[in-house]
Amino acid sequence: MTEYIATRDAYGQELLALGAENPRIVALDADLSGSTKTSLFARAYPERFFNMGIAEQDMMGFAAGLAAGGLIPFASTFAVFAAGRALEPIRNTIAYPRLNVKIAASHAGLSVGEDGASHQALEDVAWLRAVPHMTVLVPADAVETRLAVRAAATEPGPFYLRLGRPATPVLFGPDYRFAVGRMNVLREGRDLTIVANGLMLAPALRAAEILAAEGLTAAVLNGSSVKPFDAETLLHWAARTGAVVTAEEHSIVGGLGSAAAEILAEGCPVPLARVGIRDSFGESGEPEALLAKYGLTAEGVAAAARSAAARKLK
């Protein structure tokens, strides 16, 4: 039976295990922690937990000045308050310097659901992306998010790790490798190429079953690195397979699919379909109707699929 667990959640519990390994780890919140999680570093943790109240600017210049000082902080709030509201000092005060803070938002993507399109970040990729010095990490499950916030407090420099509200399933096991800037092929095909990340993943593992039941193999890869992007394997994939399909929780502007573009446009020009918000703005609703009425669903990739397959040189 499938496991189902947030990003969110998974990420609370792996920041309390780095906390009990090493002191210089603190947390910020922005009035939210029990919404982000770090609610539970806040309880074993008390002397590192630093509340900054609703004022994400400021918590991420508190977060620059703990970092100069030679701490790891992990600031976390909602993903449109930390990539929007807080965008000038995370560019400034923080990647300029290449300071060693960890950015970890939550409530990301659609599926934040009823709280509608004014918390519904879907261009957050697309902003921190666009900053120098900046890592962009988008989990795709539970295992990989806590693989990601542990690689995030070993290695230097700025991060930002895009984390989901609602439960989803935990697609890797114990022996599941993350790397930073590396791909991992999860199935292999020869008509097409399907790269995903974020809840998008399990949706392009599902449309690569579906697909196969019509006599068309998919690759289906993890992109859940999207700064660095593993230009390598793409462009690998892209050529032996002729076509790409990216999917994300994201607008097609700026983020994953924007990044598959670029590396293609420059290496092997293949057909390419984007799977993701069409430059919009979300709404309220429940979260899975909303997937379903943008398109973000397995059914969706297979389409988008079989559109980027047709269109290959015979």
Contents of the next structure:
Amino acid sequence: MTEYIATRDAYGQELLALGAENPRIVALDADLSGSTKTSLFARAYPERFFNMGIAEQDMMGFAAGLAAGGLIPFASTFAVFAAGRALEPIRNTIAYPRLNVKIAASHAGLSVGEDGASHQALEDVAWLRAVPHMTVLVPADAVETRLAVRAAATEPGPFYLRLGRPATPVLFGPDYRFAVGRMNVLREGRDLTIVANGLMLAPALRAAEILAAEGLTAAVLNGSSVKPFDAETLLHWAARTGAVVTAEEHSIVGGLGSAAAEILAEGCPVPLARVGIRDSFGESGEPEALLAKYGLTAEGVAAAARSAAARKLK
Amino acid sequence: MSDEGTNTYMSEAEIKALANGARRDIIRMVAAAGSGHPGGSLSAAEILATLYGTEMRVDPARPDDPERDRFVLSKGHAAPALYAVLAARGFFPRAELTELRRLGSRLQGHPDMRKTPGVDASTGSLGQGLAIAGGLALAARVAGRSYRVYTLLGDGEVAEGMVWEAAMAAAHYRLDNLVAIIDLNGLQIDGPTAVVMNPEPLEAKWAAFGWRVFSVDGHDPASLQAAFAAARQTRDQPSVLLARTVKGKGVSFMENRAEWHGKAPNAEQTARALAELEGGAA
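The form predicted together with its partner chain is what I need now, so please give it after the form predicted on its own.
Now the complete complex, all chains and molecules, led by this one.
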């Protein structure tokens, strides 16, 4: 029986564990600690938790100062406000001086659901990926999230962790290995390569099953480390399979699909199909229904795969 | 570093000399660079000289000492004033000042904490320094350190909403180790602050946000020192000095002229400015 855990819950748990291990870790939130799950840390370490109120830019500035003072701040709120509202303070005050600030942004993507377009960050990876010095991670499940949070706490420099609201399948076991800048190969294949991250990795794996039943074998890569991006692994599998599909709960402008397209266009131009939000805003609805409407499903990935594979040079 | 610190406890005359020397260096470096911001650098000379001459516990030989007092130049365009004072205090060679804004220089157009010894925060985008300073002040509490944090803002800068977010947070967290100074020179790029976007009444605004407010003469080291001393004795609230200044102070043709916010003097103007400043407090 598959277990379901939201990546934001995994973040809250790992932050709590790290708080016990390292007294230099502090947490900030912008009045959403119950939703981002920094509330777990806040209850355990009230003297190291700072609610900044509904003031995201200020939260990033304070986080910069806390980092400059030798601490390791984790700053959390919804992704659209963390990456959007506070983008320029993040760029100038955190990334430019390469301060040790960890931005853990929850409620990313369409799967926010009923709150609708204003709260559904579909551009945050694009915004942060363009900022120098920034590491951008989009973990696929609770296990990978905990490893990514630990990596952020351990490795120096600014990090952006993209987390989701809904409970999603736990894909990995306790022996799963995660490394910033490395793409894990989850499944090998001969006919095409699927690169997915976040909550699109599970449908990508299901799509590979659908395709296998049709006689198309797909390699599946975990594109959780959007920046730095593992170009070497992507190019290897693109050359080996001759077609690539990307899948992300994000705009096809500027995110994982764009990162892959840039690398492939320069290094191995093969047919590419990008599954994601096609340059639009979201809307209100139940998460599953929204994902289905916008084609972010196993069948959507499989359809893109058939199209990319069909365009391969014979 | 002991509580007494390694500051130099300059006399008032020495602070005035440090400020005037900084003014001469500001003119020289902006002229050599061919661009920069002389007006708001000259208005801040005594403020920076008082901070680095006597108020702050800093040791030029140990610019990364975790116990040092911190300074955040929120009005980052006044970098020439900060560089001039840091060089005079020995954080880096004074001869380097004429490298301001040049390719490969440690003295960037706006402060860069990763390049310049003694610079505690990278700034330049207005409105963000108070939050950085607040975070530094909060870090002292978490880490059990006794350092104090100072930040200098412009009076045009306080139109930025983030300033007031940070003002609210600093009072909320009772950051009594934080001191903001507003360089009230009354002018911004497009003209008088009262015309462009009136920031007044500043005293009532900061008081309403929970700050202890001091109105001081920003060109009088004794006035600044008295307020800094009172701020040091203040518990459970941050302090702000509303420092009345003259933009372009010390150079007659730059004083109170908005057009000298961000342009360099030519050779003739540079000579006149330096001649006037040579005649100033020695």
